[in-house]
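Single chain ahead, written as structure tokens, the form predicted alone.
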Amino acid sequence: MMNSWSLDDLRNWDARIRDKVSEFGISCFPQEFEVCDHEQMLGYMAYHGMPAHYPHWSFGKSYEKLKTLYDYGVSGLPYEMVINANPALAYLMRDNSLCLQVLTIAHVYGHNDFFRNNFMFRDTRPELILSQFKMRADRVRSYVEHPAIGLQAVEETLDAAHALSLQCRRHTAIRKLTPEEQRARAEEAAAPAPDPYERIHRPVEHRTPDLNRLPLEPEEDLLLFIAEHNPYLSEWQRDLLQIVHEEAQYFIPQMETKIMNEGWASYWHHRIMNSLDLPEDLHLEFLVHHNQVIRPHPGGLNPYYIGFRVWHDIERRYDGDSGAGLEKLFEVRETDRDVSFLRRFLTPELMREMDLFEYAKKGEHLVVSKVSDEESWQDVKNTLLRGIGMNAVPVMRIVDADHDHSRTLYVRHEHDGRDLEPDSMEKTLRYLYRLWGRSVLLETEVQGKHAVFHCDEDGVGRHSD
């Protein structure tokens, strides 16, 4: 079935939408669009939207899975994909109707504004990102084609790096201390506190801190630490670890703002589309598509739905108080991420309106364990906050790179009440051992009891304390 639109139609609608963007005060990067077919869209999805990306078997696996699900009608394709770049890049599906293209273009400008203004994206260097991805891809291909390295060695290193890529600093807005600043802090912490009565008190012994300890403070950036401190890694291996780390740093802000970002784009496509004076047939089709996008998902969370409702609720409440609803929206869009956004603005009343609840396993069934009533709404909200963004990823820190003076890597899991999944823990240990090249110890809790696991050339096991 041929679509009843041309590229000129899209250009005309894009110009009208850009006028609305300017009118509403939305602040965007220059925007570029590429029209693609479903196979190209599947490829972009498998490669995280990037037009250039390094080769790895996991991307091919992802493509085949997505294609199979699409071919058998199990899942569809996104209406669009938007790349955080300057100029911003978005892909439009060729098979979409004119109404869907117009809605998508309006939605894209919402994402564009969010990428440009939210604090989480300030260090992503969007003006360089496409060229950086291409340069990294070229470097990885050069290692694959090198006769002394080859595909297998590259993929083994990338497998481990991918598995550990999210074990990194969560709070990028807080500057990391330099080694010199860490040493100064260690010395200050070891020094006795000032005592105004020191003349009559017994002198306090000054304990000299161990400034040779590596790391001086627990280290979250596992890949970077291993790249910098494992002397047995080849330079190409160090480069691969840094490449994976850098790309994770680019994608983490999107993970941390998924609900805000999709809700923001949905809020603006809704507002822009309603302001365009659409013909009746396009308006009716728009309402159908919009409701499909923001509908709740029974048994799951639709970030479009949650974000859309919270943004509208913020506007309603602040318009009612001072008429400053839109001003408040722009302020929140700049200063929050999903966790703070929902903690501050997801009210008990809105939770009840959206019928948010918590469920648990009971035998072979899942049953509703808590609902958003006066007694349990805070528990439901806390459970939601623990499962979004990087909160769903366990926190692990390197506390000693020379444990027992044997170059054993000692890693501590910051237990938050959730035990590590045994299979995931074992794989993590094996990947750490592969990259460190020496024994690895992992401290955690299992069912409320302290536990240490080890991985060495003999495999993974429970370590005797």
Contents of the next structure:
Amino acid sequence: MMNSWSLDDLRNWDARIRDKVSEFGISCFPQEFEVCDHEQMLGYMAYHGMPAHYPHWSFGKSYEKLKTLYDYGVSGLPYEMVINANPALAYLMRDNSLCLQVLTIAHVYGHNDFFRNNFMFRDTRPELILSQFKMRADRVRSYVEHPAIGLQAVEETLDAAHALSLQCRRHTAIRKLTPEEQRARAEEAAAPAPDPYERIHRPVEHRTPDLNRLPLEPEEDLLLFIAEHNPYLSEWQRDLLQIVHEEAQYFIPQMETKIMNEGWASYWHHRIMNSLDLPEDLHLEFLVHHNQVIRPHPGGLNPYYIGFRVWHDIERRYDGDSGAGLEKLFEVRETDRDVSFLRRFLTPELMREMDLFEYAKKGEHLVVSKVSDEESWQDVKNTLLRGIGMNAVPVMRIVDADHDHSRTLYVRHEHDGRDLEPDSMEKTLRYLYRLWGRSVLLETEVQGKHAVFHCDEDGVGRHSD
Amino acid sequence: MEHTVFRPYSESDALRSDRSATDRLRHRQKVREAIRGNIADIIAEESIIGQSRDKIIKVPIRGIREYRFVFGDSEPGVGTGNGDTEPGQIVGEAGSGEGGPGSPGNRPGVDYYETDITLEELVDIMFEDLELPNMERKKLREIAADSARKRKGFRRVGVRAHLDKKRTAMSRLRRKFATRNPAESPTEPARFPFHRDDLQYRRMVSDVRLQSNAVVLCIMDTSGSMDTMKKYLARSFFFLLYQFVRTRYNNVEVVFIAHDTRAREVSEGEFFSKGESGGTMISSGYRKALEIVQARYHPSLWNVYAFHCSDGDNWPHDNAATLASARELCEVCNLFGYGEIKPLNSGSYGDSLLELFDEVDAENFHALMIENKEDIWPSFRSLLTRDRAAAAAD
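Please supply the corresponding structure for the form predicted in complex with the partner chain (the preceding block corresponds to the form predicted alone).
Below, the chain from earlier opens the complete complex, with every other chain and molecule after it.
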């Protein structure tokens, strides 16, 4: 199979695919493809696909893990990897057959269009992203090489920051209020409601809000808050926290649209490939690969499969007589993310067709608790939505940065019926303590009971209340 | 839409772009540190003496997991079925990670608690832990690479690299003169090519050096309680001795003799497992060693190294026999050592045999006391000074 194609073959197929792309109305960033071998691909995967990335041992670990899985044939490599950048960057594996390359190119244009048009990605600034990653990498390297800082110190900060990186605002499309705006809002809330009869009513007692309280409103960006409000951090530590925070922010839209994005790309590679008049042998090979990609994983959730089915279902239902299905597709790909996408468009009929079920741990086994029948499809769907994207990450909010007037950090876990895993909670609290430098309190619930954990230099313990 | 760019594969880029190398190295370092933290437990449990250097050992690691706030695994999940899923059906095992939502990023993957490491690396870490000086470390690590082959004559077949061109050309000339036809005119010499019979190859034979055989007799008292620390000390001491002997001789064999009141020859695994009997007769171990030497490793052909580890308890009526057999062993051995292992915290300061062994005055005998891992290297050094072969060589 090796080298059964040349770059000119790819260019020819690309030109034909792009004709189809503009015919269907897909709108993309300019596209760049890079041919790489499997080791480079493993390297890109370990560093989230980025050509430049700051160093940390955890990437070495993830490389080793990927390589072991690949070497032992447990998991293959993805056919493609696309980066949300402008121009969009994608990698093609050198050893793939021509058919796979063509399929991949078509698939990549689907992702490209999604990155460019979905609302979640509006603020990711794709023109700058590659150079931003490069600059961050250079900065981290300069700290590592700095004689007064060194690898050990950088690692300690990065380890802690990585543990907290997903504890940040998840609705990136909603603008964060500036401190001034928060203050104005607090004052407005404290002011009495306008009363047309104020002349005859007794004046309402006016309570001045405590504007020195920190934070004024519960704060979700843990790393940013610590960087701004821990006076004992060095400049380079603040910078590291910001770097980790910004990177997490960049990847959140991708986590929040995994199913839509993969489904969208699969929908388009399928449609484009079918419209290309492929020779019979290529077409058969394409069908094999396509079915491989979008097959259901029994017991699991294959985002390609779910996304592909839902997009097709939307098109079928909105096509009706008017043929407005395609228009609807383009609208949805712009305005939704996975949670809203599934909530709005995953119908009970489709759930039954895909045989979605809910399972729970029961002793040693995972046992099916509910299936998508008339009675409980709604429950199954709610469970599904709770486990998707950032919904799988507990919400933590900083409530008070000066608890008991001792600069103790008071963090509240917004409990939604799911308890925290105790071991990782303890370890992560220690990281939080390391960054904050003073005691940390965490309010949560354990088995339905209110619980407060504290972490200081003596370790983690539970408050008896 | 602008023109699409295709960047070709470039071999040199691929070679240069091993970007993860530093991070992988750092990760391995962290694994190493974690292993070093509990090296005593690992060495106490692994067979390391006389194994291949490439042997892969699975060792548990702690402390390099990454943590985040996550939900517990008692939370329900959702999956797709085959179309006929019923409530109550079992779809997977809890904790295996299978059957759970499969998309990466949703749930932290099950982290590895074990890693593979080669014996070579493990030994390195052990040397570090025992604080062996670097130069010695290298000596012990390198298996003496004397090529055990030498040239011995010539032959007509062989590999191309061994072809002796000069001899080949000579034998062709010899054949030419021998077959010269007197009727042929000397003015028009016919072409006379090489024949297969002309080819001469150097012959290499493997060099069997009888004097380069050695056997290491590991004798240990298995009656007492062998806890982890004692096992670690004993095993690393035996290992050092074995490695040392290997650097000097081409062919090294190991014999493990375990004894309580009776002695048996055992495998390494059994050797370090705990014995059941309470009594101790050290002379039984020495007798067994002498038997084995007589039967299989005659001192005229083999260099014998014997080392005995014990915690110092012996039945008093056995002491005389022990002394006698120890003297006999000294006769047949290059080096015979006795090590009394008493970790400081073991609290078992009972009898000691060191006083008894003071009476053995053979030059190649050495008795020593090991109380903690820092003792191992100095004791080992002092043991080696008594090596008869080394003394003769110097």
